[in-house]
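Below you'll find only one chain, the form predicted on its own, shown as structure tokens.
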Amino acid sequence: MSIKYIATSQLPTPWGVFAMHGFEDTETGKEHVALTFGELDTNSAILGRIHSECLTGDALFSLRCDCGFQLQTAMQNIAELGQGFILYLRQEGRGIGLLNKIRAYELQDAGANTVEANEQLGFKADMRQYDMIKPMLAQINVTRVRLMTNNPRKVKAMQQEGIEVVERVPLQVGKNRYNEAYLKTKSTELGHMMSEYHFNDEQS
């Protein structure tokens, strides 16, 4: 993968004022973010999150996952911390896309569930893919990480492009009604680590 610096803007957010660094993947035209907060300690490991873009739960304020809770979240972290960052990568669906996204909530308010819809559709249940991240931690001079995530797939990531994961923090919020039933399906089948999460026994 061909990951390209671009440039750096300012971002004012209701937390603060971010760096936006962008990338461009010239193989695929796929554009990333990193966003970082105040002054990195190159010596120390920085608070951090890999976040795949998604247009419903960070945009469109959807209830049915819990994405955007967590981009939210995170980002107030990282604020009240005084420096961290976020790689926002353009992954929509767990790389699936937009349109198939769609399809696959059609399946699942027909009573499939988020892993079961994705393979109806042909493709794996997690089709995301983290080799974009070393050049553009490079870029931010990141090395050592506290990495916030549920998902141990982003820890391995990490760890198989030389990355040192010093800690997993727990980025457990947004549970409702709407996702329970995803959250669980997350938990069970995708191995993310919910132990404070209490699930209704009788959702799937």
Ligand SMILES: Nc1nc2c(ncn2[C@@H]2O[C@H](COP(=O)(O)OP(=O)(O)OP(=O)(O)O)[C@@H](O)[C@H]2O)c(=O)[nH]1
Contents of the next structure:
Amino acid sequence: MSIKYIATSQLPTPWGVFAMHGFEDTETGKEHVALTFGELDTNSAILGRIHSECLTGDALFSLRCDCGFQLQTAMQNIAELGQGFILYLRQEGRGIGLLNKIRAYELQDAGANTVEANEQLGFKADMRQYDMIKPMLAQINVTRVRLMTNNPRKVKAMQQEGIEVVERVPLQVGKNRYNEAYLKTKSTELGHMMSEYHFNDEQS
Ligand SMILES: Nc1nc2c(ncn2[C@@H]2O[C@H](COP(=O)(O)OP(=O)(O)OP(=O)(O)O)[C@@H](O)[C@H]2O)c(=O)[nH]1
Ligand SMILES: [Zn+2]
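Output the form predicted in complex with this ligand next; the form predicted on its own has already been displayed.
Let's see the whole complex now, leading with the same chain.
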């Protein structure tokens, strides 16, 4: 894994102006992004999110998952607090890529759940790797985090990378009639902590 910092620009959003830092993984050619908001107080744990790319949820308004809602809420929470970060990692479809995710959705349309669909395609349920996190966080001066996630395996993966996660901040948003079964599978089979949902009926 070789992560190279490339450049920083402003990113104005509905919640405020973030700074956008671009990175290249020179081994895979993947282009990752870190967003930061405000002056990060490096003496304290920083509120942040490690977000895995989901073109369908983040950009195409899909209701099949909760990704877009989580991203928006995380950016809003950070802006309201006045400081924080998002790592936007290009590991689409839990690491299987966009086209394989569409294949997996096709199998889910025919009755498989999200884990079974991956397995029918010959993939593990979750193929993501997190070794880009450490050099990206080092570039933005973050070592201790309050991580917005429902996924305890993500917390563990970060700790294995040497990042101190002082708190897991739940991020349960965006449940609707199209993603209800998917969220349930995440909680029963992938270990996500999804005890209470914020039901968003206007979106369903
Ligand atoms: N293979 C596959 N990937 C999916 C599916 N639905 C969403 N994804 C991908 O799953 C990733 C998001 O992972 P999640 O398991 O939803 O959440 P997480 O990042 O582990 O945990 P949180 O931090 O709580 O969001 C994104 O890369 C999505 O593209 C699916 O049905 N199949
Ligand atoms: Zn998604």
